[in-house]
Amino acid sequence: MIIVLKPHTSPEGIEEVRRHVVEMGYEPRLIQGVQRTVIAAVGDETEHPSLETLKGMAEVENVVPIQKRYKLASREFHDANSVVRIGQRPIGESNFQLIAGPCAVESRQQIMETARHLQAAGIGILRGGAYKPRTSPYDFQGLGEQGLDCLAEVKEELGMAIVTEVVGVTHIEKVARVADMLQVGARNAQNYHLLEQVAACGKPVMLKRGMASTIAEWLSAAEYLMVHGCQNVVLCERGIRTFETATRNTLDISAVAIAKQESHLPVIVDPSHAAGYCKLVLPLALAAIAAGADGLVIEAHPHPLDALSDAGQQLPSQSFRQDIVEPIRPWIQLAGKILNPCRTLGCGLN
């Protein structure tokens, strides 16, 4: 921390602040200018009280952190890009993963049909919501445990890795038995108790950005997961709430680039929830790749018009290869990445 004192602070005032810094467990280093004195406080902020309390002292103008609040998630802690594995499929560094599936698991037939279409398109990771947090209590809330059973059947029969959302602490154990990666959605992105409990289950986590979260808050939420033992975190930008109504959310492309600079964690983008409209999914996906994203999560359904949730933004799973996979392939290659690599089989759509 840097403690900036007010101009022309007396020597007695400087000494008073210095004494408080020492009492709080830090080593003070004075930098004195003509009009202003700055105290650099050296020490581990995780083991001592926060120096921001010194802002209340009459002599102090400001206290400025020089380390990130999200230490484990930051490049200050780990400079190299991290790679997270979803089942046997790596994401991060040069590994670009395309994750797809319906917004919600609606029936065994629907999820199995979707999975077969997507696997034929080269997709190895299926996403689908067994539990659905909805804004209205009258909207479809998912099939719950029945939906998890359907996902487990897809995993057993087709060998696809599964990503599905956890909406409450009571669901964690049930979801973790099926999922290769647990998703924490935008509504729960700052539910810190849930994050702590999800971290303890030992599975990789996809952390979506909260609909009104700053980038720092998003990375701090990732820090909650990492502090409590989950090192395999994938950040997902899904759009934020702004004044704009032309799209469901405003996709923050700059957040992808900033998160990649600030953090070593893989960053993926969900253009479906950002767009809210199927015809915008591809252009937003291409923009995400150009900004440096490590993957995409895209909604697909065998019969989008009949979908019980988010019908307008889901793509037909039957044509997923020609609608998405083929158009994004050259962009991924230009980014120097491999599309959908599989660690054990050495496969990938190059």
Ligand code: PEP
The other form holds:
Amino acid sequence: MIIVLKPHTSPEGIEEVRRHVVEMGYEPRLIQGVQRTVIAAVGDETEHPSLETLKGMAEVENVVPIQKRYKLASREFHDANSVVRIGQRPIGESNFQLIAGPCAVESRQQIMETARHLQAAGIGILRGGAYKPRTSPYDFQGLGEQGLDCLAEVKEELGMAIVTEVVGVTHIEKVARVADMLQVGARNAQNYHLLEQVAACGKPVMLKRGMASTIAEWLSAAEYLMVHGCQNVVLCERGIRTFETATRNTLDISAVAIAKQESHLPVIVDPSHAAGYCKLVLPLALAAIAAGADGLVIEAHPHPLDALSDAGQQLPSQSFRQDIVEPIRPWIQLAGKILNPCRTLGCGLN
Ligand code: PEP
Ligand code: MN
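Switch from the form predicted on its own, shown above, to the form predicted together with the named molecule and output its structure.
Entire complex below, previous chain first.
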């Protein structure tokens, strides 16, 4: 931490701040300029109280952090790209995973039909919500446990890996029994108690960026998962709230490049929730690949217009291969990545 003192602080004032720094367990190094003094406090902030409190002192103008507050998620801690396994499916480094499925599990037949279409298109990871976090309490909230049973059936019958959202601590155990990766949604991205509890379940976690989270807050949320025992975190950019109304959210492409530079964790993009509109999904997906994404999560439904949630942004699952898989394939090759790799022999490299 760098403690910047106000101009013309008296020698007694400087000594007062210096004494506080020592008392808090840090080694102070004074840098005396012509007008002002700066104190570099040397020490690990995770082991001592935060120096931010010094902002309250009359002599202090600002306290500037030097160390990142998200250590485990950062490249300073681990430089090489991490690879996370979702069932038999690796993601990260040169492994690009296209994850797809309906916004919500609506019935046994709907999820099975979607899964069959997507599997035929070469998709190995199915995503569908059994528990849905909806803005209105009057909207479809998901089938809950019944939805989880449907996902378990798909997994059993088709052998696809499953990603599904957990919206509350009371569901973690049930969700973790079925899911190969748990999704923490945008609305819960800063629910730190939930993150701590989810981390303890031992499964990989797909962490969406909160719609009003800065990149540093998103990475700090990942740090919560990691410091509580979950090393297999996949970051997901899904668009943020801005003044723009032409799209549901604004896909923050810079965040993909920045997250990749700052963190070793795989970064994926959800163009469906960013766009909110099916015709924008492909161009946003291509932009994500170009920015360095390690995967995509895209909503697809056998009858999008009849979907019980997010109808306008879901793509028809029947034509997913022509609409998405084939158009993105050359871009993934160009990025030097393999599409949908699978670690089990004979399991569709396509
Ligand atoms: C979803 O994935 O269906 C969802 C609700 O997404 P988000 O949390 O990004 O809004
Ligand atoms: Mn959705």
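Residue numbers count along the first chain shown, from 1. Only the largest set of C-alpha atoms that superpose within 1.5 Å between the two forms is called the rigid core. No experiment lies behind these values; they were computed from the predicted model shown.
*Asks:* Superpose the two forms on their rigid core, then report whether the C-alpha of Val38 is displaced by 2 angstroms or more between the two forms.
*Replies:* It does shift by 2 Å or more.
*Asks:* Superposing on the rigid core, I want to see if Val22 changes position between the two forms - specifically a Cα shift of 2 Å or more.
*Replies:* Comparing the forms between the two forms, which are aligned on their rigid core, Val22 does shift its C-alpha by 2 Å or more.
*Asks:* Quick check: Glu326 between the two forms - does its CA shift reach 2 Å or more after fitting the rigid core?
*Replies:* No, the C-alpha position differs by under 2 Å between the two forms.
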